[in-house]
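As a starting point, one isolated chain is supplied in structure tokens, in the form predicted on its own.
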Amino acid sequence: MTIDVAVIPGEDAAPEAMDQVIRIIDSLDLEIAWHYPEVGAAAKEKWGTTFPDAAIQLIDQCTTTLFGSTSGPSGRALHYLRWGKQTYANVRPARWRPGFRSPLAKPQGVDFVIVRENLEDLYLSLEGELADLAPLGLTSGTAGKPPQALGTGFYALKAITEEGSARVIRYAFELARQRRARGLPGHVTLGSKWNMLPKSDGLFRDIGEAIAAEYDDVPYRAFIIDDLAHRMVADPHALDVVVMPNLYGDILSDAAAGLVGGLGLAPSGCYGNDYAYFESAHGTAPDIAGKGIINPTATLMSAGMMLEYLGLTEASRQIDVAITRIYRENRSLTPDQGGQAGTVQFADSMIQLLSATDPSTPIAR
């Protein structure tokens, strides 16, 4: 049965990566039909809006969405995929493979996943002038004065809810069980700033401890977020599943990508109770747009996560094996990974490897 997938290529150099990823997946002869909702600048010109109703309907008709990277014009579509579809768990793997340009002296064995709460925290995007807080009668617990007395400026609202925290932390524990079944450590590490924010970040930690008691088969520990940041750099091998609120997860997942070799190697999937979409963690790379050298690996690995979500596990595994080989054998790598190949040449090599991949080949870690 054909699976319908919506594709939103994004802006700047992102479509160059997406085009080649679609070509790579098509080489596997899967029963996937690609659909392209009109969003962004082209939709604005045609429909007068960057996210017309027709695009929403098409996304809703598809099983999932593969998203590129947006610099703004496609942003409303991204918001719909997150808040409209309630994809609350942003899963960002950080796994080193031979050939990845890691700055670590010994990156072998680094293989952990950051589970970032995807909908709350500062990403509610609620800001305003400090003077607007005066009617609330607030006094800073550190400065000892009302926030509006600090000077002229702005506030940002951070919100951590019991419901939002519980569902993403529970997701992390379930993921740890799945990873253990695949031979990985299968433990959970939680990070938040409960020493400075005992109510909001403290709530996140408290819920983590309560859920950990339900999963007595899954080892669990919690660290203040700055301590966790240090541990992630000093001993990334000790991590497996790491769960944290939105902003910390956004920042530390980019740092995790740097540990294994860069954002060009950083995939992600955003999961809800009945929907998921997939996107690379990097930006749109406007500085290299049109040059044909963007690394499509992050988008390809995100597509591999998508295939697994769709139940196409063998195709996902074939792509994983081919990515491991292309880097291990230093084939057609893009400039960000020390090579001289372009995006199309990388895709050509991937397709060649996929056509020759032995399904029984073990995945090197």
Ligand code: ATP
Contents of the next structure:
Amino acid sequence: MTIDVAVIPGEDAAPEAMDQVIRIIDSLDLEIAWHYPEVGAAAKEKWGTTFPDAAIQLIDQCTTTLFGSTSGPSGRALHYLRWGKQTYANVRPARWRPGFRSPLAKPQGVDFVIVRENLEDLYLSLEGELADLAPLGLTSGTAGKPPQALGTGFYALKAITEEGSARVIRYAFELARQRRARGLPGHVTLGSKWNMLPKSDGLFRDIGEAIAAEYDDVPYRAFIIDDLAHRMVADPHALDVVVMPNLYGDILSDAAAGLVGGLGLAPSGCYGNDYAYFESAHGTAPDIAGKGIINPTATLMSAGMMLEYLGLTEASRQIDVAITRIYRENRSLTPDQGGQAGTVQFADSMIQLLSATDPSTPIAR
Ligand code: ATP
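Follow the form predicted on its own with the form predicted in complex with ligand ATP, if you could.
Below is the whole assembly, all chains and molecules, this chain first.
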């Protein structure tokens, strides 16, 4: 049976990566039909809106969405995929493979996953003028003044809920169990800033403790987020599943990508209870748009996560094996990984490898 997948390539250099990823996956002859909802600048010109109803309908008709990256115009579509579809767990793997250009002296064995809460925290984008807070009668716990007395400026609201924290933390524990079953360590590390923000970030930590007590087979630790940032760089081998609120997860997952070799290698999947979509963790790379050199690996690995979600496990595994080989053999790598190949050449090599890959080849770690 054909699986319908919506594709939103995004802006700047992102579509250059997406086009090649679609070509690579098509080379596997899977029963996937790609659909391209009209969103962003093209939709605006034609329909007067960046996210017309027809696009929503098409996304809803498809089983999942593969998303490039947006610099703004496809933003409403992205918001729909997150908040509209309640995809609360943003899973961002950071796994080094031979050939990945890591700055670490010993990157061998670095293999952890950040589970970032995807819908709350500062990313609700609730901002306003400090003066507007006067009627609330608030006093800063540190500055000892009401917010409107701090000066002229803006506030941003950080919201952490019990429900939102519990579901993402539970997701992290389930993922740890799955990883344990695959021979990985299978433990959870939680980070938040509970010392400065005992209510919001304190709640996140308290819920972590409560859920950890339910999963007594899954080892659990919690660190204040700055301590965790240090540990992530100083001893990344000690991490397995790492769960944190939205903003910290966004920042530290870019840092994690840097540890294993760069943003071009950082995939992600956003999972909810009954929907998931997939996008690379990097942005639209506007500085290299049109040059044909964006590294499509992050988008390809995200597509691999998508294939697994769709139950196309063997295809996902084949892609994983081919990525491991292309880097191990230093074939047709893009400039961010020290190579001279363009995006299309990289894809050509992947297609060649996929047609030659023995499916029984074990996944190298
Ligand atoms: P966002 O806020 O949307 O995450 P950003 O400001 O983090 O975006 P990116 O678009 O991720 O910025 O790019 C940061 C740098 O990394 C740029 O120099 C960009 O060219 C580079 N970069 C990002 N992704 C890739 C990729 N897939 N291949 C090569 N270079 C990349």
